[in-house]
Amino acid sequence: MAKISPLQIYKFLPGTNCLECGESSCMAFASALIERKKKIDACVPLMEKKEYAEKKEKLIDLLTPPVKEITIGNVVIGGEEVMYRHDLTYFNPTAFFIDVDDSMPRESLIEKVEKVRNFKITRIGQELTLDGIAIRSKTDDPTKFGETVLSIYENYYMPFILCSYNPEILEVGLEIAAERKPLLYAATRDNWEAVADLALKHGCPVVASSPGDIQGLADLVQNLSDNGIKDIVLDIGSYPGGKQFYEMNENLAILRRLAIEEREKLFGYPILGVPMVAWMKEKDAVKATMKEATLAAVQLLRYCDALILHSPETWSLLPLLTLRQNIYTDPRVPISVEAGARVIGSPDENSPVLLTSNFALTYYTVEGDLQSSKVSCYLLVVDTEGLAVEVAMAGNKLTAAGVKEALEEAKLLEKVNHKKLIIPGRAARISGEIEEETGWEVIVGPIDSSRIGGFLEEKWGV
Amino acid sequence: MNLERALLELIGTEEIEELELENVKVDVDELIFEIKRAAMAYQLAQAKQLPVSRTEEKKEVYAYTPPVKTYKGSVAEVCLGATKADGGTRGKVVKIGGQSTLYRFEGGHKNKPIVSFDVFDIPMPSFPKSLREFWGDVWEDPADWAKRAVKLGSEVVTLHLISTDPRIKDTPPKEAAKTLEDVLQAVDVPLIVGGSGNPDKDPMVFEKVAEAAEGEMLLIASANLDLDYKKVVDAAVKYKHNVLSFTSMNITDQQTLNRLLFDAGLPKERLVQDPTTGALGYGLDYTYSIIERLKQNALKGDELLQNPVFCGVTNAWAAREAWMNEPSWGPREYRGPLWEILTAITVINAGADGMMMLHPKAVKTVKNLLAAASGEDEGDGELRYEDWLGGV
């Protein structure tokens, strides 16, 4: 797909410059739009005069994007215009529901759901952390089911997916929980009809499930759409092995091919996946936990826009947040840090020099774990190209010429009284290099800036 | 006779100009009344099937074709190792890369991709602990360790001469290449080989070792723009082995070194491309999104591009959390490897065509996994998706 312009939407702005949306000039306006800083309302003329009402209306057809925002509880999936994130970005991260099923012991129920909620890691000052919970029906038995959606619904507020192909079942959970707005799992081609209407009576996103067959899918979207539903996510089934996970990796991309290359409306919704199905035949949970963990990165990255995993382990669950993570950070926002030096705390004359490489991802890491360990330090970011410790070095773009031009840049010489400058571990080989290049004594420092609070206290006494 | 039925077949004849009533005797005011009776009818009947016609019209049915499309481009298959046949005495050949397509369905994929096993020509006291285990008894000899390495999977072993450095060990060319030898003797895998990183003598060990095999087709590990690359291709080329053209990270200089390769004479089918690989966490999105492109670009017809891509899966290891003992983070024994193994993916998803790795029970799940994404994996049996309600 071609990226809108900004010139493309100018043409159905006001052009009058008003200033009303808070932009500079209506193109201003335009390419926030496609950053999606601003949304199309903030543009008061074209929302209220008539005279503007067609080309309202095609700018929101212009906008739409071709995979639809889908809202579950509180959390937006979908709404993704690009197959390949270097073409602009994607925008909504897959969204992590954990599976909770209607014949766990109260006890542990609260438990896992407490997990969930409580999950927390900060990678890089962001946090990650879990979307929802999935409620499943496993016994089929409707008291049950409420009495599980009824425990949850009143300690947590958390978006859910309602889980069983009954409609009695889901309905019994739409009583109690519908007015979060759950995702409904799932309609088929057996009982469509009456998940349609519950989804309709109680305004909810519904799941179209069509394990294997994309024919069967598009059948079923047109009846959904057809009667009126407009929040729909596919699900073209789920398989950790074997011929049928050859099939659904395929097919994953054929699903977002269809939307956004050819634009074919039926599979313009978000993905479901559910890689717990690795736990159908496997019964050692460590083992189970590895292959789900595997089947959650494939589909990750063949666009699955939700995910119901099993596993609570942050074992499995920080690898996994951490690739959503890398995968969805914006590829226009820059990959490096400015080189000089940076003031950690409140340093003096005696305080030590570090220094590390001006990739964004080490410099922050740095920062993070000198400041963590409050040390007052100068840390000298030398410019590698954007590259991290090791791989500059491998590229040669970490070099003794390039510490003495950062040394003498930042005029270090003028804020302490000593040359004594402490290299990452994984700079070593070049120590003696950096030492005859600049006359300063230099430190090999670990291999992880982790122990950088211990190394210093040892070798500085800070 | 039925004269409403007559009067509606007529009516409905669109042929007919003029109505001539022969041998009929009927009153003229029943005679209008019918045929406005007809009409009426034969209109009503024409309404009801008017919008079942409209519908038909609007609502084409959807009927699903593979969007399957067509390249301008395609990848070359670089072939690593040989054959007595052809001048080796490997035991058989591994093909990499030779896509016409993007997608596995759209039918031109014909190879699928490797996992290499890192073996070092020391021993690697500084690897995490769940490494250590499982190469701590091997590491004094790199033929030992190469044994093992095919042993668990590895379809092609990479050596690693990094004790050539100045700064480790300073091992002489010869020396390393004779490390080479005894390896070749060991195992009967293609093997790619390794340099320290020292731009001034990497280009020295591989002209040794290009000697020392050849014939051989090893991947010389690496030619980058910082080291005289003009010697590795003579020795490439003169010893028949292939090049793998090492960038960081960059789209203009990948193309910019496997030109300047080419015109240093290297053959078009013995570059493979290594992009540098980020570790989860560390950079994967850029090494990802830049093979992405690479691919894309050489199915579009980049021809600097049109090479498979090879990539240091090891380099996860480097993440703090694929190793650190950090009980928050639940244990390392199933963490690290599990790090290993989301970096091999990723790269897998965007276009890579060969892996280096490290951890015995990563590679066992990535070569399982590219076995079943190939469609060459029975697996153990159809599993019926519907039943994980129930069934777990």
Second form
Amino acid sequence: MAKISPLQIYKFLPGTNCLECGESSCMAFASALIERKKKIDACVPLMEKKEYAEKKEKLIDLLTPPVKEITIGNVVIGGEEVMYRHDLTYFNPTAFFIDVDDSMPRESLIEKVEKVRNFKITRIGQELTLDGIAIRSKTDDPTKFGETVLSIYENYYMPFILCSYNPEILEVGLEIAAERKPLLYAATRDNWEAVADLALKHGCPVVASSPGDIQGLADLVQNLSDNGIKDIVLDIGSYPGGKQFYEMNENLAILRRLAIEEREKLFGYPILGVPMVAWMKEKDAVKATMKEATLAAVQLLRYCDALILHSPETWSLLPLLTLRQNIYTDPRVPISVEAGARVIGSPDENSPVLLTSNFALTYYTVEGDLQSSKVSCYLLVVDTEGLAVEVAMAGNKLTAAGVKEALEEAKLLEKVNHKKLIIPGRAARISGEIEEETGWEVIVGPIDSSRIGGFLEEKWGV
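Switching from the form predicted in complex with its partner chain: structure of the form predicted alone?
A single chain, with no partners or molecules, comes next.
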């Protein structure tokens, strides 16, 4: 599927350049719609004037993503338009749900939910968190399931997935938590009519589950759609190994290709993966956690829009959260931080001044190494358009003139009583140019920021 161009959108806009949308022109608004920085209802004439009714209808159809957006509580999944993120970008990160079940003692249940709620890791300036709880009926006892749902519902405002193949069990959970719009897992070829009735009654999204059977999944989605279900999530099965693992991997790609490249509406929905199946046969907790993380990574890379996991351990979740962060970072825009001087520790007029680029990964690595070394200093962040030092040097984005401008804007001479600047080792070749341009003495630092502590101890005596 070719990317939609601003010109394609523009022909369905009023073309009046009225500015009511907050953009400078209708063409600028068209570009903002592609980037999802604006919504179509921001165009007041299009929404309100009858003369534009036909254009509005065509524009809505054009802008509707081939993979429908589905909302679970306050989490949005799906809504993707391209197979490969370099064609545009991916918008709604894969949602991570951690499972609990109704056989757990209340104390263990609450402890795990608390861990999920409070889970937070900061990486490259972004907080990486988990998205919700999947509540499984392990006992097949409506009373126990209801008590488990109620315990979580009363104490935590988190998105839910209610998991059972028994419609009576799902109904008990919905009587308690329907207003949170939980995802119902799952409708199958055996129970879909009863589950569809529950989904319609309570206005909840539902999982269509047909493990290993794409045609069976299509038939199931067709049945649900024919009965008025609009919000569907696809489950083609999850397998941690063997021949089924390879078939799953292929099926996940087929589902997304059918949705985006073939515009097959029966498959135009988000995909659910259930890596927690790795725990079903593996008794060793460490091995199970490793298998789960491996399966989750594969499903992340194979277009899954939501995952149900079992382990809340940081060592297994951090690689997955990092992978998710990387996949859902816009590849067209370098990750950068604001330029300027940063204060590390408690510097005084005698403290060193170090320089780095504003590429986020470089900045946070250097900042972390400085803090680990317990060094008090000033860190001058130069605008390199979000490029790392070596790349910025190659692209002429880190220059002596840029360093001079950064020094002047930061007014560092008002904060220190010296004119010594420590630059990264990879910027050594412009050290002379920086000295000539700024009048500061340049000291070439280490190539690897992990050595900054020892370097400063030797050269600065800190």
